[in-house]
Amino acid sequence: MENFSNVVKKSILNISPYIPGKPIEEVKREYGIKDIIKLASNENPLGPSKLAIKGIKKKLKELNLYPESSVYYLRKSLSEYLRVKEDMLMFGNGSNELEQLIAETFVEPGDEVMFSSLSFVVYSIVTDITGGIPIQVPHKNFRHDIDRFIEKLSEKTKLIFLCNPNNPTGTIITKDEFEKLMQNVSQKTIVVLDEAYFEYVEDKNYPDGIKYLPKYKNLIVLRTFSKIYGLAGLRIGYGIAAPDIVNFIERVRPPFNVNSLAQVAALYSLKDKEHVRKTIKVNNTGKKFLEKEFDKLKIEYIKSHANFIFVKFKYASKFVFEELLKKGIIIRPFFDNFARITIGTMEQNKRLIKELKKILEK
């Protein structure tokens, strides 16, 4: 077999492929278990809106046609919903694609890209794809250390990724911290505020990125329909930024990158406010239940502002992960004793706790 390591871009050699949460079908094949719950990828346990499903069914007969590349109807509806101009919106095959498009648009080899050392792994991947230099800022008690971010700013800093709430820890950057960073950042540095879990946050000290766009022209806000709207399988995310920034990113965006079913599902999801309210209620109730049960089991955890909880077991998280798999429960192990657990329905949460008790008793 040919070895192309001397042909491929050097920066690509640094990349470890992204490993998502273990799929349900894979667990079925490996363990022969039919009743499986997935609490690994922060998906909405209620599924998509019934209105979204209705919209998808209407669109099925048009699958022979390419989708509208301009995302016209969703753009118009989202513009009204967010109260921003249509030319401030951009759409991607999930917000992940937008993160890569942003890096491809602005980062040249040798430019520095800054992000927290304990945050979404895609930031590191898109940095390497573009040949940028990753500047990983150590976290402080599982939170973004904004003072360290400011210390590491340089003339080479081209891009900053801020995940808020942060994945995998669930912690937030406050309004004061965000303002402090932005006041120290050069206008030549693009700041990306990744708000994938925005809708779950209830803390008054949380900065709503869209409100800062008039003040900071170098700011990009990213959001998604994957989480609270339950459309992870269709892959659709969006960004809001100054029209000039959007225009440059549009030059890099591949045509037809958002499929027609995703567009119509997102459009109908925006109309179903009750589904969002129900999702938030289920999440808040489940979060309180899990925190209470974790306290009883003496499992350490980080207070979360999202739809997942970052926990620390007394044992290696991989051991707990594998033991839960045998019982048909999928969580997301991280380094050492840490793991991320998605908040499910109450039935799913109770099943998780029941099996965790058995594992810890062993």
Ligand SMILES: Cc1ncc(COP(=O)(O)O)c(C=O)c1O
Contents of the next structure:
Amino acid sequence: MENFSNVVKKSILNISPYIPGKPIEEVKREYGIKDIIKLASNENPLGPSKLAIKGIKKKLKELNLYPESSVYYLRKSLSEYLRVKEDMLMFGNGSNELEQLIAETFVEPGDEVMFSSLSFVVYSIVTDITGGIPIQVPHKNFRHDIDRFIEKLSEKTKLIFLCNPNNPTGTIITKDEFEKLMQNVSQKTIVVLDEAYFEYVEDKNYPDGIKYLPKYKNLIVLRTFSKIYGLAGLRIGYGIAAPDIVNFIERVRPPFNVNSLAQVAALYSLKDKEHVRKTIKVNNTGKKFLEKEFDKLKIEYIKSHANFIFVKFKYASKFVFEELLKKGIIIRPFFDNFARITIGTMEQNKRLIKELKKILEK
Ligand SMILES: Cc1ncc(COP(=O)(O)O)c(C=O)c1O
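Could you present the same protein in the form predicted in complex with this ligand, rather than the form predicted alone shown above?
Every component of the complex follows; first up is the chain already shown.
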């Protein structure tokens, strides 16, 4: 095989490609099991909104046409829903794409990009892609350590990624912590508040990023239709920021990055308030159930504000992961004994607990 390691950009050499949750079809092929549940990627176990499916069906006849690059109708609708100006909105092929576009827009090689040591892995990847220097702030009891973030701020800090609630731990940064950090951050540093799980949070100390936009012009809030709206397969996320910031990111954005089915599905999903309410209810009931059962099984976990729970087994999580796979259940193992488990429907949660019991008793 040719070796292009001295041809590729240096910053790319050491990137480990993103490893997604194991797909259902792969487990079907490898294990020959039909009835599989995936609790590995924080997807909505209720599926997409029926309204969204209706919208998609209407749009299918127009697949010969390029999508509207301006995301016209969804932009209008979201602007009313969020009460922000239309020119403060940007759309991406998932919020993941926006994270990369933000890094590409602002980070020069040698700039520092700060994020928590136990957070969404994409922050590290997009930092490396742009030749930025990752400054990983050690977590404190699985939470963002805001005082350490402040200590590590420097002239070179170009970008900060805050994940709130945090993936994989499910913890939140409080209003006080967020404000304290923002007061110490220079206007020359862009702060990204990744709120992929915003809609699940019920804690009154949780800061709603959009409310801070008038005060902090260097803030970008990211949200997505992949989680509570159940549209992960279509890839659509959005960002809200000062028009000047949006304008620069627009220069880097590929044309037609959000496909037409994603646009229409998101538009209809926004209208389906009942689907969102039901999802929250299923999530809250499931969370309580799993917490109770984890207590009984003496599985340690971190109190979550999102649709997943970060747990610590007594055994290597790779072992538990593989044993569960044999039973058709996919979870997401992390280092050592840790794993992240998405909260499913009650039926799925019960099946998980039943199989976990058998594995831990073995
Ligand atoms: C914290 C966080 N941000 C962003 C994303 C990316 O979501 P998407 O690209 O599907 O919008 C995820 C997905 O798991 C996530 O957990």
